[in-house]
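Below you'll find only one chain, the form predicted in complex with its partner chain, shown as structure tokens.
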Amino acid sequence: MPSYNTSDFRKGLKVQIDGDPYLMIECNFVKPGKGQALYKCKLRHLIRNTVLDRTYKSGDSLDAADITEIQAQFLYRQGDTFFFMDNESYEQYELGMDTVDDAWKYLKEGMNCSMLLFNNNPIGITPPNHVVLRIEYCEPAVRGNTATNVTKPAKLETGAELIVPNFVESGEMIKIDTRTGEYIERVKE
């Protein structure tokens, strides 16, 4: 298994500790003038998102994590199981709710997403930054009130709830930023 020496340590490195995949989110080199060189690292667990504080000394090494990113199409949802297909190999993956996490709110059949694999097993899914979804239901717009700062909840075709401006109507298509989970604009079909 390839490994990284402390000289390779830097932000963004994907490593494996006790069999789990971590992303190095911080690496500080500290060395007392006459003392030992130390590398103070923060590592984020790529599945659980917990952060680990670890200190290494020069000469230590960490195993590289076998992480790959593929483009996969969302096929359909069955209960709490989500089915995806690798765009290149056509291999199918079943992801549980815990792996899909918040991404379920934006998943529409046929959507192209990026999927992270650790040792060839899916560990995360990221939808496109912007998605267009239909509003399943919301309260009708209050007549005459066109201010954009008046908002209301809306139910999307995926079943997720989103805060939208008052003027948006049921059945309309809207663009959403999946990174912030915020409404951007109405889209004409």
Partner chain sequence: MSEPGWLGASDSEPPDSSTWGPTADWPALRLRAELLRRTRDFFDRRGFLEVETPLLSADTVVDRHLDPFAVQVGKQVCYLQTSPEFAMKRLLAAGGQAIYQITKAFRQEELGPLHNPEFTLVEWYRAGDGLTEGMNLLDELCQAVLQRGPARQVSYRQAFLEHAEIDPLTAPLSALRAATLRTGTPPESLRHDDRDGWLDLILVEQVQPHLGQDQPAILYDYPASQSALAQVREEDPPVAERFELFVAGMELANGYHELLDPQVLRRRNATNNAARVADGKQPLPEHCRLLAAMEAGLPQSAGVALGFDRLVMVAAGAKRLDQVMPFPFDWA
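Having seen the form predicted in complex with its partner chain, could you give me the form predicted alone?
We keep it simple here and write out only the one chain, dropping partners and molecules.
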């Protein structure tokens, strides 16, 4: 298995510690007055989402994690189980609600997503950065309430709720930023 030396440490590196996959989210080089150089790292567990602080001496190494990223199509949802298909091998994957996390709010049947595999098992899903979804229901706009930045809750076709501007109505298509969960603009069909 390939490994990374401390000179290779950088943000975004995927490593394996005690058999678990981690993403290096921060790495700082520290050179004390005397002694060896140190690398202070923050690592996020890719399955449990916990953060780990570790300090490594110059010359230490970590194993590379067997992580691959594939493009997968969202097929359908059945209760708390989500079904995806690899776009190249046509292999199907079942992911639970704990693995999909908040991405379920933006998943529409037929949508292509990015899936992380650790030892060929799915550990995470990332929807596209921007998605277009239909508003199932929102309260009608109140006439005369035209002050700036007036918002209201809206229910999307996926079942998620989102805060939208007052002028948006039921049945309209809107563009959403999946990284922040915020409304971007209305979209014409």
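Rigid core here is just the name for the largest C-alpha set that superposes within 1.5 Å across the two forms. As the structure is a prediction and not an experimental result, all values here were calculated from the model. Positions refer to the first chain, counted from 1.
With a cut-off of 2 Å and the rigid core superposed, R134 has a Cα displacement that falls short of the cut-off between the two forms.
Taking the rigid core as fixed, one finds a CA shift for V30 of 2 Å or more between the two forms.
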